[in-house]
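Presented below, as structure tokens, is a lone chain in the form predicted on its own.
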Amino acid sequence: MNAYSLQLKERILSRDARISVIGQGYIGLPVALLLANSGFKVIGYDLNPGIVEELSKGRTRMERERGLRELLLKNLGSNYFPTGDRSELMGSDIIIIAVPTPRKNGSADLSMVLQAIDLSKSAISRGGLVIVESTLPPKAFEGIVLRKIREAGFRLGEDIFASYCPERAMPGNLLEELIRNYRIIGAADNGSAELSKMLYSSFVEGDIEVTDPLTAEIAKLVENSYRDVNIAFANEVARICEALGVDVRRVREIVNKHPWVNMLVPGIGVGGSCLTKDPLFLYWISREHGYSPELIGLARSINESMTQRYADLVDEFVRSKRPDGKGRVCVLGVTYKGDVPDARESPAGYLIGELIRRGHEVRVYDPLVRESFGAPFFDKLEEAVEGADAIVIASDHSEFRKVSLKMLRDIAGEDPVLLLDGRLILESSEVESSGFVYASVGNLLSLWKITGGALLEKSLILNEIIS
């Protein structure tokens, strides 16, 4: 080690280096927090005035996070001091970008984390480190970010260290997943690298595994295309056995005890900030080079056209109901996720904004967030139900897992009403018994029943011409 790294290393050792984060969103803050608690000096940076406001009075966006509040509560204005002022990042010894990089028009937005790469540029001593958390493509790390930090004058290895490290830990259990997950380090040199695992080893109790940068980017994107692809086949499944007339359900608990299935849960779509782009980044690049991977693609197409499945189903079932082919549609849960207040591209917006283009009333509650993508939000779940010809379960909360089914049916529309299990979280049977026509990802056999197949049949049709 140089002269340089062997002071950023004493630094890190006693604890004196000064850390700064940008971006204190749902892996910047828990990162900073988790720093910050080890000891750390840490600044935490947003452009969001709000969230630095919020910030600065102990309170965060992210109340339902175990330990978070309380993490924040513990080291605001001792070790950790959030800002909205560029200039307090000024003579950073170590700078964290954990910004957004969403999709956009077919490819990666990294517009985020260029503006961090050029804040941190300007910021960071010299013989500091910069370690770039946010989701990069393949190749980005070296073909963008060590690219303009060469062209503000310093050298990788020498007088600036650089490494990604990419954030691999899911809302609702972040802390706990950040501290036990093992971790991916990609560095291009040495001192980069051993920097880099020194740090996160102040507070991540899992392995660090140290590769290259490419291996990095790469590895980040397949553990998530590999969970689409097996939700894909989910999926798949649950729509064989609609057509056919069984439950998935039942096939799944029997194929799951053989020792070598574990097929995952079906589901009205797949949402987050990651998962729905991870495997599109791997797919994009991977064509440039060359090679148009199928299957990846294949699996987000699956799993983009469930909830459009869904809302045909919805929608055909309100029309052969309603005269006027317009009915009220409630929609419980937003999230992507049960218990997890984080509405991310979530297939419920998806869900909401197809049903209101087709002109039906939609209500929305979601007993964790308030957003309701332009229909009219309840704060009772009681009042969103009313009068209701179809209800949907987009999010599997727990609250949604012990509601009254009959309380619910009392207050729905008039005979019949739809309950869609999008979740499968109930039973049918007794969904059935307090009144409903029951239907869920993989099991339409009441609509059969009642509609003698006409309705399935229409539906199924109807979906084949979208697709």
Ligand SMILES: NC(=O)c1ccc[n+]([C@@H]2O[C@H](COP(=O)([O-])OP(=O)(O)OC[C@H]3O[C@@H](n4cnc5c(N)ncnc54)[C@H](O)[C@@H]3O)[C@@H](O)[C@H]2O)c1
Second form
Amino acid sequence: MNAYSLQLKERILSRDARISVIGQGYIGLPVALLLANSGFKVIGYDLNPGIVEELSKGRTRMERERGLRELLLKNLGSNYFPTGDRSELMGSDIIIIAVPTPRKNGSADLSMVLQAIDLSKSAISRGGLVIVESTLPPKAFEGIVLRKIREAGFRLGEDIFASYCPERAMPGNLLEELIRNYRIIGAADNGSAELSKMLYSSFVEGDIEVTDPLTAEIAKLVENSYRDVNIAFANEVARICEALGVDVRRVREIVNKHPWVNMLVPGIGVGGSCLTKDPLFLYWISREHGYSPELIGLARSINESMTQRYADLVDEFVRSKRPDGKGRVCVLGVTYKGDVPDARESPAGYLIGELIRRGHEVRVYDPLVRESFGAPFFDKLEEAVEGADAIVIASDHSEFRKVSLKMLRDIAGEDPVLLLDGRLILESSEVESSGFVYASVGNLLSLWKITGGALLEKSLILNEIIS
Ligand SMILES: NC(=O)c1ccc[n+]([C@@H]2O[C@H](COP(=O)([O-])OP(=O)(O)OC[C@H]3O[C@@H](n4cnc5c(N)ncnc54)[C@H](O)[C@@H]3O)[C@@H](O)[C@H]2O)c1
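What would you give as the form predicted in complex with this ligand, now that the form predicted on its own is on the page?
Then the entire complex follows, led off by the chain already shown.
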């Protein structure tokens, strides 16, 4: 370790290091608060004045994130200081970047990371540590982040330290996951690796895996690609079951008794800000380097096709019932995951848009978020369901598992009313005995009975999902 790194090491151990976190969203805010809670003085910087104002008043947009508000109130003004004033970052010993990196036309939009790097170059103290937590495509840390730092006249591993420490925590349980999950540190030199590890050790209880930046970039993307591919497999089995006329739940129940099989639950679509883009980052960069990862690409298209399929199915059902082809559809749940207050990239958004585009009246209810993707939002489930020709369960919230189906049927429209279980949370026999036409992802048996199998032909065309 050189003099700079020894100095920073001392400042981390004594909690005197001044830390700034750029971006106070789902990731940046909890990370800033965990560091503040470990005893550091932390500046939480965000471009969005609304976010800064709310944080300054002790409020967060992630109201349902367990323990977050309490942590904010505990540290606000003592160890945690939200700001929109970039001059307050000057002289930082450590800067953590947690700004969005959305996908954009076949590549990653790194413009916000680049802005944050430019700010960091002027704000970091000589001998300081810059950490990127934003998701990066492979080679971006070396090719963009480190290159920019070097171009600013810094010598990596000597008078500046830098690492890529991707975030993999899940909204809904962010604090717990940030503390307990294992963490990846990608660093190009020993000083950066050691300082980063020391910093995260202040609150991380899981293992800390140190590796080079490229391996870290790929590992982060492989984790989500693995999940996406496994979900796609479950979705494909669901489509096979629909085509052949069996219930995928029963198939899954049986196959999962095998010690080497763990088939996931199929569903109406895959969402979330990371799961929908990480496999694509890996796919695109790999293609640029000469290998086209077919399985990852195919998994993405299978998962994306699911929402379209069930939008078609609901549309067809309503059109066959209504003389003018337009009806009322109630969508229950808009978040991409059950009991998680995050609707980003949620399949419900696509579903709602598609149904509105086809002329249906769509009504939305979600107990956790007020997002409704352009449809009217109802505060009460009963009001959203009123007069519905079809009800779609798009998120597996606990509330929907316990709902009285009899009550729902009484409120919904005239017979027949379709209840499409997009998350496999209800028992088909109970749904049917309540008076609904039941359908779920991977089980269209009852629907066929009333449509005379008209949908069968369509579902047999398995190629439509992979073309
Ligand atoms: N949310 C997750 O579940 C999750 C999980 C793992 C990784 N990630 C990754 O973490 C990164 C951040 O995601 P997020 O979910 O926290 O995003 P977010 O949208 O919740 O928050 C990002 C914040 O950054 C602010 N911002 C944007 N540009 C800025 C700039 N130049 N200077 C200051 N502030 C700026 C925005 O105003 C916003 O408040 C992304 O790369 C994402 O892929 C997110």
